[in-house]
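One chain comes next, on its own, written out as structure tokens in the form predicted on its own.
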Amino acid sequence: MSNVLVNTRDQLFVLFEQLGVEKLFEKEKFADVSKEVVLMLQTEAEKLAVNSLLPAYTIGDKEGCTFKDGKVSVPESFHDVYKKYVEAGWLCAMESPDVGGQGLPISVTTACSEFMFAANFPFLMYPGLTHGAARLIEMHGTEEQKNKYMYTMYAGKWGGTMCLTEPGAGSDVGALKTVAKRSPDGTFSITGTKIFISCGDHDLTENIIHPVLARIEGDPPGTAGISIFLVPKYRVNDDGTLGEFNDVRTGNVEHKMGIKGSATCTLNFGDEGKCIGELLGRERQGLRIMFDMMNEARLEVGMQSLGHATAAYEHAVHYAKERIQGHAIWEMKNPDAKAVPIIQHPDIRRKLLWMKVHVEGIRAMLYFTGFCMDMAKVSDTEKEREKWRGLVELLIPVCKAYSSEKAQWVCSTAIDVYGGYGYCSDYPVEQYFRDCKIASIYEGTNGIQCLDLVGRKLGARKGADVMNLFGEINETIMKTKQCEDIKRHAAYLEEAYNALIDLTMHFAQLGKSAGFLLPILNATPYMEIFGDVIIGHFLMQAADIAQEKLNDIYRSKNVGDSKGKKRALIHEDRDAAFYDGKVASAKFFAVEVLSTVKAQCEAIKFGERIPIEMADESFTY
């Protein structure tokens, strides 16, 4: 079995050739970052990855978590990883050393975690909620707070979490009952229960800081009135070490068809009265100062959908070319024929083709927005950081609910390469789809998304930010049809994206009119079709730098125009070989998805109703 699990030649290319990240290490923020120490980076992450976290992994699933008398315990595996992950500094890499982090860009440290995520996600939710708690208090509490909690947490010897759903609100947080009351000394007694706690409690931690979603009593129902309290699990005395139990009690560990490693946690706030919070930022903020904490979130989901949909694809290639079975199609009446590898077959080709593009073209949404991250906060004027805000904004959503939804795919048909053996658990690719499956439901599920996307995201600043996208869409499809290798192809992106347009403006006239039920009914399909649009955008982007590569290969070797020669060429060569690669995937994507989207965009347009307009009685009978 493998343990290639990412392709680090395309991820230098996304890094250097496609989003030349150099450009940050020309600023202050991002001077002791090079090269050379991204080179290094990925080579420890990936170490980590394949020596520690990857062995745990499958033992994790079937270890699964534990809870008895109260307590919940994670696989045995995860306490030595949690270690040596926490001694490499991969917590808070992207922090600044000033809280004990490295001061590395997002972008390279999401290439980084690529490794982590394709190798045990399970395991990688611990740490990533802690940092993600931690880096809320970096930037809304006090100074006492942060002394009190944040270091420790950067540090990794106190966990964190995130606790927003509840029984009977879900997705709904206005909802939420949960309550706050108001204590003399300024703290206050929380009350109430939260479920599908990622990592709500365990063992590798001796604390865990729980922010928490509640409304102080007597505040407005609905968004409004929530705020957020900083609830450990023991109270922390003045001098920093732990005090008496703070009445945050485990109700259960669910039991889940994926992800098993990762303790999800029924709490209970305060049933003896005696849970003590802390609030964080101001009062009836708290929806907003979470939702700081959720697009790091969000993009992580995103990333966790990368991790599982590489390593599946990973592993189908390698399966592939080592499984023996049946005739090549050429020599199917040749009874003395020999068996070949599946990777010769067609339809093989043609599905790993499919997982290849989906891959390529999430990983690069993926690292550009963590690049606009970056950016957004080393430009040089503000009118610079609000674009590079915007777009992050932006894509968030897609990065959460394309990225997973396309994953699932990927990961489903890597088990369809792999043939009854995908299906067994004696192979990897059917925990990555159980694992998959979970990233199109927590941390906002993907229809809320897909809403977010046409509800709010595609008008805030009155359009400038869709407009920012579009317009680098468009610079790609100017550049593209000028390359006589692909401009065929490129008219495909072109159409597509007009027709984007087209559906969006369309969109925005039903909003001012009845009609604004259209664009809700048909926000998931419109997701689906703006993130085709953006993947082959990054596609097409990328064919058209290596094309230019491949050429100057060709120049180099003195190939001249024939087919022949280049060809052998590309099997000799393993530069020409990838280049060749990323230009077939945009050709590939171009034909086989982005030649739909218009007609796509049309069904839309037509304004079927039928799924509203149904009674209730007439889905069942």
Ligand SMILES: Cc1cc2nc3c(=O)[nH]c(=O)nc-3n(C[C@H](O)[C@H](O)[C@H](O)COP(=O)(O)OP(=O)(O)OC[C@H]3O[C@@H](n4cnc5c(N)ncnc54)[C@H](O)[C@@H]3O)c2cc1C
The other form holds:
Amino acid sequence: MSNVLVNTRDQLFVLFEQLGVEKLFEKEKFADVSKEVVLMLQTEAEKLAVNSLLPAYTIGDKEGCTFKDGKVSVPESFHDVYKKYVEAGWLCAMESPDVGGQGLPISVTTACSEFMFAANFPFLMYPGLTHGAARLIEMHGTEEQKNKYMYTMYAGKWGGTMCLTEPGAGSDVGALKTVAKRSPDGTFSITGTKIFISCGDHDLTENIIHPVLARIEGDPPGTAGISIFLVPKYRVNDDGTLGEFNDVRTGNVEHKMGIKGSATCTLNFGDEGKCIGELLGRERQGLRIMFDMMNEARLEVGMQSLGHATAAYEHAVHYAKERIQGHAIWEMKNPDAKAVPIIQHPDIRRKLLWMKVHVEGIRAMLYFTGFCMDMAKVSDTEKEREKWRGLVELLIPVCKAYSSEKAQWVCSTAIDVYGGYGYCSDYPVEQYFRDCKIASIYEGTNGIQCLDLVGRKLGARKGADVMNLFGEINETIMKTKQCEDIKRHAAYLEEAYNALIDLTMHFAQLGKSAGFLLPILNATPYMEIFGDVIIGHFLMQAADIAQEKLNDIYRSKNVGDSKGKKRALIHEDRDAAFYDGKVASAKFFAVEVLSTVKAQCEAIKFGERIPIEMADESFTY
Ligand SMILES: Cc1cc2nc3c(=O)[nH]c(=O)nc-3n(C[C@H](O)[C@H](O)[C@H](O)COP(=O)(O)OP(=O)(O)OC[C@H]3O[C@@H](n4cnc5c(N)ncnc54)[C@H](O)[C@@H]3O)c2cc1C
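Shown: the form predicted on its own; wanted: the form predicted in complex with the ligand:
After this comes the whole thing, all chains and molecules, with the earlier chain placed first.
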């Protein structure tokens, strides 16, 4: 079995050759960061992931979480890993040194975290949620709340969660029933039940701070009446020591298909009327505040998807090179032909390439979104910062939904490459497939993300965000159409892009007329098309850069126009092989995926409403 989980060369390509993250290091905020620092961090992240997180991955799955006498225990091996992860400073690497962080750009920490996501995602949920909850307090808490909770959470001493879901309030958060009753001292008494709470209880930390959505008694129904409260498992004394139990009881731990090392809990708040919560931010702003945590969490779900997909892909390539089965197609009639590694079979090569292009495209999109977050912090003018913020808002649902949909197929295809062995737990790919599935469900189901894209994000700021994104894609088309080696493939990107714009305009024109149901009904296929065009843009942009570098290598080695010499060089020069692979990715994606986009757009414009109009009774006999 291979320990390679991530293509480190591609990471560096995206960061430095494609995005040009060095631009960030020129800004005062990131003045201490350099390429050398990034390389060092990348090495450290990979070491920790491979040496500590990875060995605990399969064991964590087999052992799962246990619930005994009202207490939850995580897999034993997670304790040591947690200690090492926190000590190495990864929990809040992107935060300012003022709060205990390392002040790194999000694009850089995103790249480093890819190793951890690929090595052991269920473990990573514990520090991930802790970071998210602490950051929420940093953004919206009072100085007192920061002193009381945030620093200790950033230091990894206390955990964090996010508590939205209830039995009757999943996608419809506004239906929640948890109540907050005012107490004379300004705190609130919290009563209610939250379900499916990731890391809701565990024994990795001595306390857990829950940001909880609830409605203050008398506030209006729906999302407008929701506030957010900080509810510790144990109350915190003025001197920072732990006080009384805060009446937050674990009712259950779910038995799940995957991510078994992550404790998914039912939490009962205030069964005995003794659960105290503190308001975070202003009253009735709860959902808006929680969105700040959810944007980060949704990018992380994208990273989870990338982590599973890259690990599944790297394993599949490794296996395909080793597994001997069948004869080469050109030896079909030779009874004495030797059996070959399955990577020699065209269908396996096509499967691997399909996986490769999606892994690379998703990687570029997620790192770019991290880069946009950085630029939103350090750009010089408010207009520029607004532009980058707008791109983040637009891309977040795509990072979450598109990545998780495609990652499932990458993991499923990895199982196909392994054949029967892939279906068995002796090999890791079946676990990637099981662990990956949840990504399409939590943090807002993919169905809801697609509605968010179509219903809110496309029209946000009068369409300025989507026009900015389209502008970036158009630039890539203009550039790659000039590149002799890829211009035929760039034409597919142009065709897909024009079809997407046409469909987007069509949706906009339907507006609030009776036809508004068409975008709602087709939000999911629209998201897929939108994602395909974005991925196509990143792959084509990468191919343009790679082709130029490849041509430089050919020139420096004097191979001239000889196809044979070029191929021989690619076999022996790793950089040449890498760049050749980047060009291949863009070409394959263009022909395999982008070529179908126009027809999909036309099909949506056809305006079929059958799924809405068909009677409920007709769905089954
Ligand atoms: C392992 C795991 C971990 C989780 N972790 C957390 C956590 O840490 N914190 C937390 O608060 N929650 C968490 N959740 C809950 C998760 O976010 C919800 O399951 C999810 O939001 C969907 O809610 P639901 O399960 O009630 O499904 P429902 O809301 O009942 O949805 C069922 C289906 O109907 C669709 N649907 C519902 N409403 C609409 C609509 N208006 N339009 C179109 N389609 C619609 C959905 O897309 C979905 O396909 C977790 C869940 C799991 C399984």
